[in-house]
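One chain comes next, on its own, written as structure tokens: the form predicted alone.
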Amino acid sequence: MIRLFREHKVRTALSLDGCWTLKPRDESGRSFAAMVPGVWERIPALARYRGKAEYSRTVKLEKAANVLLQFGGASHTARVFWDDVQVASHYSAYTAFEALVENAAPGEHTLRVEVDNAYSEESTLHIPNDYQTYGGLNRPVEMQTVGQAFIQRMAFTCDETAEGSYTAHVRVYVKAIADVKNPTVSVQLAGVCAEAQVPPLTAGEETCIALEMNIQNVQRWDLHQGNLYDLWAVLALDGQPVDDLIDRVGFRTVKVDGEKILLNGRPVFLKGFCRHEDHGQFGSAISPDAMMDDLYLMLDMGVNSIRTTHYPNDPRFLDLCDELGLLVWEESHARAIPGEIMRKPLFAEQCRVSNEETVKQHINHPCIYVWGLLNECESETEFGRSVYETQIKQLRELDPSRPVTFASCRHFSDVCLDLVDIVSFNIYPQWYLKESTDEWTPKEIAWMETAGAKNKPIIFSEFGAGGIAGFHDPFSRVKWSEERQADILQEQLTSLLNNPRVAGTYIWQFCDVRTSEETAWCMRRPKVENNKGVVDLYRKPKLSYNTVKAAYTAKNEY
């Protein structure tokens, strides 16, 4: 499955996860079993391996159908054909995407996907960084069957009208492979149902209706309060059903009000952890049970929101702090992009359809508060200033309903903290900066109500030292050491959670992780890994896993 609950009730699906067949692109010839989804890193003759891989399974359909192949990703680009001939191209690691056969005959099919993790110049996103870009089909893969016409997608906002009474904004995206006449939508959510006419459409034409929809006495979704409601849209041709789309939602409103965020109208601070999708065993392509456990350690730790760096995460993951009531910063993927890098032509195009994707495909969970993008990034030149205000302009094109935020680490030269609704940074006191956080936020948060932050709210939105998982030294407690990164993180927690002016905090990083080894990072990465994290790449906690539970515990988050 693709989400953790089920998306269809009309169309058939079929999940394709399981072993395939990995053929590395180089001259050995060499064959591998592997799972998807999955990371070939994780196969030991591969676990250096960047390049091109072809993937590849045997599907077999029982009647000729128009055949959508669902991707929930795929490291970092992707080719895929069936029966040898290209049905669909997709770059980025961290969204989805689909490829629509049309009429496919019945009887056994073949089908592959050239899989390339390379960094090269026609990635721009994807490039030697401060964590890993693994290879393979990281996320599931789900073979559909369509009639004339199918759902594309579904779009939800929601206003509040009164206590438990919501006004419902709902899109539905159609698309016909045929022409169609007398189509119908119907929508059913909270008990209440709405339908709409939809005009004849042509063969390949999409088109989008929107209902609005009166609901009332529902339970909100807030904080550790993940109360869900099934979304679900129907097409009908000529009366009958002919195709549908389920998906989840919560009634909630989320608002900047000056200094403040407010959660459904009360002001909430931010108790979070920055994350990446890693882990020691599974790569990127983690599963349901693992993220499950990463979300008990960090609910342990008295977190209610999570930082998704530096790309938007595995819809399971959103379905999970959907259901567990946390807040979920989510960001598109763009992360450190030098200068020169951010100039190339292909980077604009690339980050255009990463917001795209990235707001389409999850705009509907309720747990993410406020869109991200461009972390640390070229934000202190005119240069600069022009790429965030074009793509936040996009952000707030595609979802008026959320605030926009880029964490900056411009410090005293960001001239771009007037284009967000808030304003977060990126501060290292006693690890990179040797004063201490009483010493350094001051001047920065001072500073920032010059350059744009009066009346906003504040995040720092990272924060913390590094510590290598099992190297003490509790006398003179030396950088690198657990004893050290505890140190520095009690007093940067007792000095940010006890400022007035901040909203929220995230620190990093939940987990160590891999970094790449192509990059001048790995010089300052022991292990070649950000060894930031509380807990290791098996989720083994450091001593400092205890100082962030009694600092985030002891401070309300309303």
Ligand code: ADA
Contents of the next structure:
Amino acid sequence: MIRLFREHKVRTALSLDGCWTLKPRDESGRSFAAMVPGVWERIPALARYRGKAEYSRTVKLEKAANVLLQFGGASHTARVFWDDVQVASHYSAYTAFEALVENAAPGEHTLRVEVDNAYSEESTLHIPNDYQTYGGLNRPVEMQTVGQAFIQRMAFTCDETAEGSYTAHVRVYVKAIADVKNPTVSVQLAGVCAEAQVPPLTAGEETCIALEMNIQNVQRWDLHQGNLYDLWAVLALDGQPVDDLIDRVGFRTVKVDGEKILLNGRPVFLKGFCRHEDHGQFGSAISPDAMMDDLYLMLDMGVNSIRTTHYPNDPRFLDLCDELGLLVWEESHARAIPGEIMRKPLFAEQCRVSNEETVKQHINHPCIYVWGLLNECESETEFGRSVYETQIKQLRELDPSRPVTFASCRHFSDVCLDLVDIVSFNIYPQWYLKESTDEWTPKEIAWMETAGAKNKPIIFSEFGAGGIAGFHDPFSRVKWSEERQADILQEQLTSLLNNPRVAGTYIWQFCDVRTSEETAWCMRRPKVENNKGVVDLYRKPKLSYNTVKAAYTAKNEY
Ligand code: ADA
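Given the form predicted alone above, produce the structure of the same protein in the form predicted together with the ligand.
All chains and molecules follow, beginning with the one already shown.
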């Protein structure tokens, strides 16, 4: 399953998760049994392998069919071959993609996926960075069969009309494989049904059916109240159901009102963590129960929000946030991309696709309250502004229902703050900065107000300090000791949580993460890890865990 709930009752879907054969593309001729989802760094012999490797397995069809292969993610570039014919290619580890094989014959077929995690000229988003780019089919894989036409995706947004009543705006995207004459789409949501005739479609054509539904007496989705409803669309041809898609949605509103962020009309304070998809045991392919363990730890610390630094997350993690009633800042993929890479035409194109896939694939998650982009990129120049402007416009067109933000580190020089709905800054008082938070933030906020943040919410989207797990120094509390990390977080949290101008805080970071050895500055990180986690790579809490827990649990979220 690509998600944590049943997505189809009509379409047949078979999980291809499990053991595949993995062959690195090197001289060795080695081959391994590899788990999917998974990353190959878990196999000791491939722990440091970077480059191309081929996953393969056979699949069997009982009868001829149009086969739709769904890949939750491949890290980071993939080419898919069905019986040696290339049927798809995809770039970026963090979004899903599919391959359609029309009229596949009955019997056994070979499925091969060539996965590449090399940093190359063709990759502008996956670059050596302050997190690791693993290799492998890191998210689930599914084989589905579809008929002459199928539902590609759905998009849901809602407006509240009275308490418990909403207008639901549902768009159903249909694609024809063959010519179809009499298609209809019906949608069920919270006990309400709607139906629409689809115009006749010719082979290869795609169309969007927009429906409005009046929904009454539903339970709101709210913080810690993950009230979810199945949105079920069925495609029929001549009255016969031929395909369907189920997603889960929640009824809630998010608005920005002056300096406040309103959830269901009430100002909310975001108590958050930044979280990378990284785990000492699983790499970036984290199983749902381990994801849930992360969420238990964060909930225990009083968290109500998570920032998915620095890329869209596994939808199963978002499913869990939907269920738990946690708010998510989801961002498209990009961390501190150097200016010379931002100037490559490929960067614009890879960002365009990343933004589009992020929003199209995750728009229905009620947990997502804001879209983020371009963390710590060049937002202090005219060129940078044109990049931010283009991409913010694109995000707003893709989803006008959510605010947009980006996390900046261009202190006292950012020229893009007027472009966003929420202004966000990453600060590291007493770590990278000499000043304390109490000294730094009044100056920075005063400047932000003059630079586009006036009458907008302000979020501190990163702050924190490094602490090497197990390294203690209770007396002199030197840099990198767990004690020093806890002291710094204590000062940062006390200052930020008591500042009435601040609408939310995201601690950098939930867990330690591996970084890439390929950058000189990452090599200066002890253990080649970013050690600012409040828990270590294996989720063992550091001293700062209780510091965060005390501060966050004492702070009201409304
Ligand atoms: C930045 C960046 C993070 C991380 C952090 C740090 O703010 O956004 O990805 O690298 O710095 O630990 O220095």
